[in-house]
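Here you get one chain, nothing else, as structure tokens; it is the form predicted on its own.
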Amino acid sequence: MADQKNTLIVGASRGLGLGLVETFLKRGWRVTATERSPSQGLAALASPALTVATADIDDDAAVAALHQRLSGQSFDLIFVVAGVATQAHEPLHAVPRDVAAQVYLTNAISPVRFAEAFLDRLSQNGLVAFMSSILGSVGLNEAGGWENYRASKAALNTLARSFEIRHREAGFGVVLMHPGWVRTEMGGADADIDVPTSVTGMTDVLEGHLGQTGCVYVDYTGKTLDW
């Protein structure tokens, strides 16, 4: 298909990333999905439209190697899903400094550095998406908890806005996406929605934003969130 869309899903070995890969494939997209280690879930989705590659967004050499491997490709959507929630339930002072720093690195710094490295692989009028969270909203933080994770996602939101402003003349859009509270390993069994509900909604929203510019912070239903 000459007009077939192409997406790069970064961090797709399980959970929401894996669900997004499956959803985009069902909608006729070509998908390149990254994993840090072999994923049975991705292997089960084997398709001529699916390319699986190994990469760790915290490893600059691995990101550079992936960039080289994907030479010649362009993507309508680059979605950095990868993130961690290490010791998320503990108050900040109880989290070792190195653990807190690693969460910030993986959730805030590495996603934006990855996007920067892959901008030359983004199609004209393409879209860069980052997996954020409603917990990254400073204005909506009325319950506390998840302190270090909240801070890392708030940092991601700030860095992504600056990233979009810095590249505004390039004409691509940036979406910071809250997937909802989802029943995944991170979200837990008591979460509000299942993975299919979340990824279907996120895919709808992202497809609707293709070709748009600016930076938005929305949830899987398309609702705008307070910064």
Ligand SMILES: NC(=O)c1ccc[n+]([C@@H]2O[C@H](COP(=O)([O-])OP(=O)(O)OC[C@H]3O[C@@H](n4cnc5c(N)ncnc54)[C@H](OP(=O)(O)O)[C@@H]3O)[C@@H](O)[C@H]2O)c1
The other form holds:
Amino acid sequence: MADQKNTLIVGASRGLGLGLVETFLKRGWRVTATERSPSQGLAALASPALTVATADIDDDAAVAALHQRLSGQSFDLIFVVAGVATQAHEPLHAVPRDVAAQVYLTNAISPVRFAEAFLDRLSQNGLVAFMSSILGSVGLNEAGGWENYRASKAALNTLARSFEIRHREAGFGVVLMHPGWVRTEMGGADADIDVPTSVTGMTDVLEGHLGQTGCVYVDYTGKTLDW
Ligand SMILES: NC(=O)c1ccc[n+]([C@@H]2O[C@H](COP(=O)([O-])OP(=O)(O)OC[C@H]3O[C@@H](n4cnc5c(N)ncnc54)[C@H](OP(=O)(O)O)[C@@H]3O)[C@@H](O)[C@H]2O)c1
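Form predicted on its own already given; the form predicted together with the ligand follows:
And the full complex, kicking off with our chain again.
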């Protein structure tokens, strides 16, 4: 298809990333999905429209190798979904420094560094999306809890805004996405919504944002969130 859209979904072995891959494929997109180790879920989606590649976003050499492997490709949407919630239930002082720092690296630093490395693979007027969380909102933090995870997503929001401002002349858009509270390994069994509800909503929102510029912080229904 000449006008087939092309997306790169980073962190797609399971959970929301895997659900997004399935949804974009169903909607006729070409998809490159990344995993860290072989994913049964991605293997089950095998199709000519799907390319599976390997990358750990915390590993600069692995990101550079992926960038090289995907040379010649141009993506309408690059969505960095990968994230961790290690010891998220513990108050900050109870989380070892190296664990807290690793959460910050994976959730805030690595996604934006990944986007920077792949900017030359983004289509004209393309979209960069980062998986944030409503827990990253400073203004909406009335309940506390998930302290280090919250801070990592707040940092992601701040870094993504600065990234968009720094590249504003380039004409692409940035979406910081809250997927809802979703029943995945991270979200747990008591979460509000299932993966299909979240990924269908996110895909609708992202398709609606294609071609738009600026930086928005929205949820899977398209609602704008307070910073
Ligand atoms: N579930 C929710 O309610 C919820 C709410 C708000 C935000 N989020 C965010 O949504 C994203 C996905 O969450 P999920 O619920 O789908 O969690 P999940 O089921 O735990 O999946 C996490 C995904 O991230 C990948 N990943 C982790 N660290 C990575 C790294 N260094 N490099 C590459 N991939 C890495 C994992 O790969 P492996 O399989 O290799 O570990 C896995 O594919 C996260 O950013 C999370 O913070 C989730």
